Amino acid sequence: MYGRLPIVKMLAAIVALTAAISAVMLSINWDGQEASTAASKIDDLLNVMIVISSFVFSLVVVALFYALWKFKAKPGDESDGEPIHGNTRLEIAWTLIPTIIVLFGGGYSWKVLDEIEKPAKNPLTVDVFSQQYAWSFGYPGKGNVWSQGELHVPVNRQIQFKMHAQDVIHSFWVPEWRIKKDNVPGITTTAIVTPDKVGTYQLVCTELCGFGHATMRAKVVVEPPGQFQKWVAGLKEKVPQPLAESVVQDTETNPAPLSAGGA
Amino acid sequence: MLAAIKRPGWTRGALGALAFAAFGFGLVISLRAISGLPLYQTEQTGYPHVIVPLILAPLGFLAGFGCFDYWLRWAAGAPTIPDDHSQHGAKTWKDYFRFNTDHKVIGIQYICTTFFFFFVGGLMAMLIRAELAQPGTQIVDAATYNSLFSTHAVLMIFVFVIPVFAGIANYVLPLMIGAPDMAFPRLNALSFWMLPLAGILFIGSFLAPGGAFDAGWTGYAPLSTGAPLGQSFFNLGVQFAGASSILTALNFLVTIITMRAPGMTFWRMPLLVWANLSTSLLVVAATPFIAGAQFMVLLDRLLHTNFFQFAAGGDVVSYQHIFWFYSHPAVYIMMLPGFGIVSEVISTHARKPIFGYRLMALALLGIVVLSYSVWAHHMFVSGMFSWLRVPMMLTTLLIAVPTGIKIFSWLGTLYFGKIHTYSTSMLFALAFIVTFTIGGISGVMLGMVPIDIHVTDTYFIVAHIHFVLFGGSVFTIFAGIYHWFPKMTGRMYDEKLGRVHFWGTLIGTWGTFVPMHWIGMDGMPRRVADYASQFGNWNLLISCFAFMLGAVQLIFLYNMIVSWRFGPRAPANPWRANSIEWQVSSPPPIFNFDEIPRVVGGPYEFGVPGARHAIMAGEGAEVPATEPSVVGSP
């Protein structure tokens, strides 16, 4: 009607620079060292999400710099372009493809999240304790003994973390696990990690908590479960009496979900 | 003297200021010691003697100002002063100064005072980035660096880019409509003298005991109830930051639905006006939320009302809820009104009509529902309700949908017109368009739980916001100031300097914000003073190009000064637009038009042949299009 658009070339450029993008991109390793189940999940799903955003990213600058360079107005040309006011089919495409793919983005990270959360059979339990500006971490068994400034954890074992905050709200954050919940006074929040790989990593306080927040750090050790059973074994000091009330008194967050069962 | 203290104006303001905080005082000490209790109570979360005239005093300058003179005598049966219009238009710069009624200077006021801030608050980035140019800290502390960065966004968010945006609306909406000026004028004026007074409160913060408000702008209890007295300046100059944005809403509204010219129905509106309709049906809607949110901080920090107090039963997430139930409706707000600007001038520059404008104001409208259901998408990981998560997952990416939709008509717009690229504005247009897209792909990303566990609170999170206020928001500031400069001054700004100024922001926003998604995906949480040796090089790169964004800031300055006061004269209609406030000189007459134009088409007719939007004052139906629809002295 008012010339064509050479459609096929366009996709072709589109394609090829999605391709080329999603090369260089996916060749980056972006979120660091992966060391729990849960994080090659997440970082295949920010995989995934890359190449569809190539595609995006794509598809806006072709369009873009395909119309500069083939419409743009000679010097002097005050004419006016065609009146072309719509067009229903391409606005319907346009509300309908956007939908599917978010849509797709949404079911694809609502089954990984799922998945890095499902509680396995046997899960140990160690509780987190936070304040201005300290970490401190207490372990199950009959001595309920702590460690503070070091958490340790058995590998290949299913950790869950259930938090506590003693003034403001802090935030756990293991890069390496890819896994982060907050610290909040008053109640206890849970977080699932199941390590994988031994070594030592850095817990990072994520939630602005005062002058100290910048170096709220923790280390910790991920170490095969006997000599964590050894270092647990080791430790002589007991959770003292105001933490191990907040594990009392906390509340929790989240109920049992309402498939398992009413109450 | 005697008539100075009289005459609304300065003097009278100031001792109103000073009237009431006295008042205040006095009141609070006579009742302390009435009561048996120590007159000043300075534990830091507390100094009721200096809330109570930090409430007061603002109240008492805006009545001396003048501000409610007019309805305090109606509301007292004393006769009013007629209104000769003698608070009109603006003779020199000093009129600028003054308690004024016209919807012009208002936006100019706001633009102006606006842009002060924007100015202290880049300054205060550049502090930022210095001291995070490398590791260890070097220039400010860490206490200081926490005021630092969360004034700097308290000044950027609620004193430069929402009320700039209601500036810029403020001087062109009404022309749009063939309104002869906004619907309640006295409000208007109102409106905007809040504002100078709520920057006044967060910069004047940094005079506390103890320090500016240091508990970022999201302000989280518990860390803001036990802080320091700077908290409370912030908790009150949201409420005039608020009640400003509210008040000019709700004119926005009644102006829009009341008084558009005879002819412009709603599909003949421009998208302008559009984005603006949407824009205050969250801003009446939302704002009252963080007026509560800080309200309720300042009690439990002064009354020990125990609404955010753990110990005490209170209940710590419920803040993110309340707050967030007003900030993410209003990153919309500060949004939709640019996604406006962004169409008046690709239309305007590609000599095309917006491609699918229906669908367009109806993606204006769908992001204002859906953006009332997605506030949790900040508290992922906050220990709230986890069941809440996905719902709002899903509600987050299909925001995306209208957003899509908006960035696919503009490129649709381009094809077949004839794009001219003279223009700043259509440079910052053009770029918004693939930066916004940055911004809204990692926007979509955030959406998802599992990628946002890992990245919240990270520096993805600051390159993100920063994609979409700065390469969003403020790229159409940018591209609304020059678009309109030359009715708002009746003078040309200079090109060249404008295009160093685009290069120059486009290229920092980018050297400054693409590598910050890096650092923080690899590890490095936002809102520190000190980080890991290992992200040193990223962030000296980070500061060299924040120093560059920051430096041709300077030159977009001078410009515009300088152009407004040697720049040649601008014609009435120096893009050949379309719409109703091109066709009336530049600058407009003092009340806008002899007649109310009559509007019988759509905003957007270019390549129609014969079709107008309107016809102005003087004219037949008759004249044929090419003649120069100029009303008013050149």
The other form holds:
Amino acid sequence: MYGRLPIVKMLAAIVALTAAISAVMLSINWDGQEASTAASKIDDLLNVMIVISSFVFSLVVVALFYALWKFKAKPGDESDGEPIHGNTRLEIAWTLIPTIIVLFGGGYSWKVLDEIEKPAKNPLTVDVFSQQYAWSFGYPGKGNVWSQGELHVPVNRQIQFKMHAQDVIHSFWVPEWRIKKDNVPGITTTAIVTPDKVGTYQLVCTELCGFGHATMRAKVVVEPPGQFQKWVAGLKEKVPQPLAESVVQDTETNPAPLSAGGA
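Other form of same protein, the form predicted on its own, not the form predicted in complex with its partner chain:
Since only the chain itself is given, any partners or molecules it might have are not part of what comes next.
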């Protein structure tokens, strides 16, 4: 009974510290406004991982302080410590627990990604062109018209963004959508988003791409379908030939999925 007492106290301390840290961390709105159907799912995933991380941190801290208190040297004791040959049960525990946590996190993340990337019946395809240090956008289902520095999309419709980097690696991120995807030269990468709130947002490059990286931003407008159709009908420029060639080249390397739409 006496031997179990420290373990019970340590478990109680771990639970209490986990609860305290989780309460503080979960009270903070880390990601800001939600503006896509994926946002709440990703925020829930983040919250779960915060609780798990709080538990792991608490476990390590409590074990560390217990060891410092329990096995500290007495004043004046300069002798060598006793040789330790290991503890099989402890080694199994500290191998099994992280394995379970990693498998759970991987499985949960896979489930969330599968849900938010499930293809819709009538997605809108938008080509995203990234280059030092600007964004531009093509609408292949709308006569391949082109917009520089301003992205418009309709609300409550799935958008399939096809990324085409022209020089170095960039990264496509609208914080309110939660989705972030690298744009890699030579291949097509795809980000799938369904915006569900009308508003004006900002597209940010989150991959260090050179001296002008911090200024590589674009205006994002989510609007009702009628306004979007009116705006896109007013575009006069077509996708420039070098950018159009990059779409063909990237697609040959990484073909577009059969479900890609554009009307």
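Residue numbers count along the first chain shown, from 1. Under this definition, the rigid core comprises the largest set of C-alpha atoms superposing within 1.5 Å between the forms. Small disclaimer: the values here were computed from a predicted structure and weren't measured.
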Does residue 206 move appreciably between the two forms, meaning a CA displacement of 2 Å or more on the superposed rigid core?
no
Residue 79 C-alpha moves between the two forms by 2 Å or more, core aligned:
yes
Do you see a C-alpha shift of 2 Å or more at residue 105 between the two forms, with the core held fixed?
yes
